[in-house]
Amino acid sequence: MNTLDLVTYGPVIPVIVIHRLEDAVPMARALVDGGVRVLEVTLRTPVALQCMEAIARAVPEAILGAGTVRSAADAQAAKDAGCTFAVSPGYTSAIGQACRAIGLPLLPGTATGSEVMQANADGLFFLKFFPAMQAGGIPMLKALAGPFTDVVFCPTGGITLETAPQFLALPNVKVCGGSWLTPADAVAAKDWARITALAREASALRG
């Protein structure tokens, strides 16, 4: 898989944080019922490994993708977790060919033009841009289109369900990164009928 090809299954990659492995399995059903079937579960907690390897088994129309891959052990124990791409919030060649070295496409984070030269330099030319509000959101992504003709970016870091499509109707954005189509209330609550309607908004979204 190139991860471009994720672009194709809809305008926004949810970025999960899993806390309880009980939520992993219901709360991946909910997305994908939504018609969200790229899932990005972050390696943020101490339960994300087991989350993974459950999403892989239970619900294999789920393409998962770990994030916050930041070394050669987060992307091997990723890969053995069941997950089809990576993502990583910055990005070294390190990362990159440790990936490569594995079979494990990668989704580099990138905030400076250095940083997008440095992934070009290593064959990788659709990139995370984050954090993306933070970075310089639109207006950032707009100067590093003059330079960057051939890169596309994958914008995630504070973007929500209204400023999703200001981002999509970029012409070097593809895909936008987002954490709310799964937020803390409602995992907390269980209520996995407003995780899949929080989904079905995010698939409609078009620039």
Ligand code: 3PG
Contents of the next structure:
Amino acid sequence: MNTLDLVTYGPVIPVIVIHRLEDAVPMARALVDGGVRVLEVTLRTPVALQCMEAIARAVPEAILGAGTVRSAADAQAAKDAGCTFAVSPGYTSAIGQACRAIGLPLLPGTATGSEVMQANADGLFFLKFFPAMQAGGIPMLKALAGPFTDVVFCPTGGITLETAPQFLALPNVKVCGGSWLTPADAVAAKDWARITALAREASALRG
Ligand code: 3PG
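Please move on to the form predicted in complex with ligand 3PG, as the form predicted alone is already shown.
After this comes the whole thing, all chains and molecules, with the earlier chain placed first.
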């Protein structure tokens, strides 16, 4: 899989934090039912890897990725848990090499021209722009489009249902990421219907 294939499934990649293993499968199922197949489950909770394993087994339609991949060990664990791609909050050549070595496609985080250049030097041209709002938002993405004509971004961080269309309208943005599809209160209440509705709304977004 090439990470750029991820943009063909829809305009939004949900960034997911799962605290209870029992929520993993119903949450993934709710998102897929709402038309969102690409899921980024972050390695931010003790149960994250078990959640990935459960989703990979029970929701095969999901294109499962691991978020918050910060080391070679994270990348290997994510792959072993059934993830088919990795997302990192930043970029180093070490993480690029580690993912390449195990055949795990990487969507690396970048926020500056230097980071974009480093990723490009390592053959990566589809990049997360993170943290999108804090790192300059739409004006920064427009500025990066000047020198980096061959780079496509997935902005993530501070994006909402309301602001996503403005990001998606940029020529160098093909998809954006966000946590708004899985609100903590909906998950706590096991309100999977609400998550399906949020996924449906997100799937229908256009730039
Ligand atoms: C994150 O770091 O959790 C992601 O970038 C999502 O950010 P958000 O919660 O602002 O959408």
